[in-house]
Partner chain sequence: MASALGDIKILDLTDPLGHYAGYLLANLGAEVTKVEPPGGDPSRRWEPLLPDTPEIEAGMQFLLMNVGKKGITLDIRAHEGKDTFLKLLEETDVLLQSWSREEASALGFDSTELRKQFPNLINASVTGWGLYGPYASLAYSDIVSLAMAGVMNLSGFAEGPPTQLPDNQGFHCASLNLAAGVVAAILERDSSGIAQDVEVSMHESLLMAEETAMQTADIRGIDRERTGGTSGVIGIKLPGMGLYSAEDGWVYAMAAGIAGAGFAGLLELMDLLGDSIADELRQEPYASVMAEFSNSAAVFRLLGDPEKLKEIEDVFAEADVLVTRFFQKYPKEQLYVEGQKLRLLIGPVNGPKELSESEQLNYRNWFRTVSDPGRGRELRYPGAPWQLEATPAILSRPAPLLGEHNEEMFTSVGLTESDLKALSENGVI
Amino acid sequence: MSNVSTKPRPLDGLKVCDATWYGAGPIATRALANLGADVIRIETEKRPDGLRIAQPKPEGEESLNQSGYYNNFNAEKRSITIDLTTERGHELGIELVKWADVFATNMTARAIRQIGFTWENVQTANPGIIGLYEPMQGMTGPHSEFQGFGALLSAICGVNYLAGDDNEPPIGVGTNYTDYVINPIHAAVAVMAAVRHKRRTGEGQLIDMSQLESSVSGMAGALFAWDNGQTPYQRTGNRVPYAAPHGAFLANEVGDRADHWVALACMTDDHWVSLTEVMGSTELALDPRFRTLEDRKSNEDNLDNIVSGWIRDMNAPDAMNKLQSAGIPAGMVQKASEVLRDPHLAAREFYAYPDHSEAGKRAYDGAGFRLSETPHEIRGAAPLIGEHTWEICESVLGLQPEEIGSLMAEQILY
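May I have this chain by itself in the form predicted alone?
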């Protein structure tokens, strides 16, 4: 990792006790770690984070340390394995709360009560702490006890309804989008706002973060259309009311690139005229079916068939380059393997490749921004489960080696 700097980072010195799991919580705390925070992840072998079990893993691999999902979401954290359901394990967890500036969890309210880490208990142990509680629908209200994951959240916040064609059932967005993008960003921003307040006043506070409310905020277009004009949202696939042609068109590729698509968007009449020139069909610019946006929208099926016929006979990179050279917004629809080797992302060193002791060097997502003086960057791989248990017990909890060994024998520690 030769590109890693030694500059101070914005959150150097911040201590985070991380009792999150799966996606929305760990991605937020990973952002804090990559900004310099010391994040201690509390885990247990009795019930490991589901992402440690989940694919993707190398074929035939069953280790809890090989999941690409888990490792990517937990870069640069330390892991301690404690059974918080035991009396002594709960005491050790509370000691970590006393050590921390921030306590973070996205467990359900029921699970938090079971391990005794309610806000009342956490604040009593550490009155100055910041508590990030991120249950699916918040800490109050009639649905505060409901359980669910990103796939359910994408449905109830309404985002699934936006995808697909109007004559077909909603198809969703193909991933737990809310877990990966909206919720972690809001959680990290809330924590940093609370940290700023704490550094100015010494006061901690509770962050009651509803994953549902965070997700609904991304639905502004559809919600405001209804609120302001009772306009129902209509699913139109790749089509939009303000551009035509607008969509993804299959290119005639060869070999393993036979399923490439090219996305393009004619946002203006000038874009359309330029497209007719690129296609070598300038007469279409004067065709009364396509002269204006309104004309093109009225004849969009015919329009898409014409564009499809042109791109179908072309190599996808050539089509993309010709369109872009003519000033038309266009790009290939890339597969995961191609995004990983995208030359632009490589030139900007977006991916980090820390050396994980079991998984080896694997790609980790970078940030979507650059800070010139106080960098956000990955300076270490994800931890093995319990990798830092002994170290944390000695340096943070102040336990003697004999007690650590006894606790491990009793499976309070692992």
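Superpose the two forms; the largest set of C-alphas matching within 1.5 Å is the rigid core. Please read these numbers as outputs of a predicted model, since none were measured by experiment. Positions refer to the first chain, counted from 1. First, how it differs from the form predicted together with its partner chain.
Residue 187 shows a C-alpha shift below 2 Å between the two forms [criterion: core-superposed Cα displacement of 2 Å].
A movement of the C-alpha atom of residue 337 falling short of 2 angstroms is seen between the two forms when the two forms are aligned on their rigid core.
A displacement of 2 angstroms or greater separates the C-alpha positions of residue 245 between the two forms, with the rigid core held in common.
Follow the form predicted alone with the form predicted together with its partner chain, if you could.
Only a single chain is listed, so you will not see partners or other molecules.
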């Protein structure tokens, strides 16, 4: 982020009224913002985005502007604070809907009704608008009012059932997984497709994106097999049908680092032959138990024991280098601090460090895809809560300073 570029971007001029919160909504609209859209987040201090409250923040800090969780997902947006539950506040919210090309929310149906942003209201106010609604299970059906977060949806959509070993409880993958890529990027693709349709025909539309449907779509292998007459799915830990050996293996202890794992995948018979060469064992190369993928899958416990024993005596970086030198897919199980310092990501300038007036220069995840000419990139930090209330009231809503002042005094604006 040494030099912020001023190149044009694909969504320059696109106006987004953003009533999202938490992860699955804000990350979608962040992608739009980092592609050039003017994204205005409507927030309230009465009921702020839970991620503004959440950790991590600097030790002892409680400011709504210091959460790394929130800030990472809201780079380059503007923030206006309006109490939408007041009549005048609701009117101002609807004015933003009229201004926008896209209205986006991932709130529950109930919360949407409370703030008066149902699709009916939004479309009435602005018939040409694109409405992205991302409730957990879609806008129709017996479960349309149900609510949850990514960790809960992960249980419902199959993450927990599919991940881990068969003899362990289905704990999931340790995060609100579906919130971070699957749901927001499906949503971003859908919005951009709708933008194209709108640009070509003038027609807006409703995007009813059930996070359940989006998530299942992104991990449907076992469901598709089940639906078409295959035997029940078996949870297989770190194994896959298309490679063996395949998994994470504990490496030697280095310094204070006792827990260092190496992931590897022998996807082809050639990978396996190369692995036996790296291990220096012609015996293994000739071992009939391991010759083909089918052989190796049938003897996978033995195979994994042999590989484990070999990696156990090496340092993780050495193991990765040796395996990769032989052309075998391999990598270290990195901790977040190691990912932040990853030399490859550094050379690619993945992380952005935009300047935030309260939080300073903190790391933000970079763009998930790159465009060569009209870049997808982070050009600014997340907004303070209500940071742009005044300027949006003046320049977007066309209010006079006196009115803005009195609305603030009445706490309709903050």
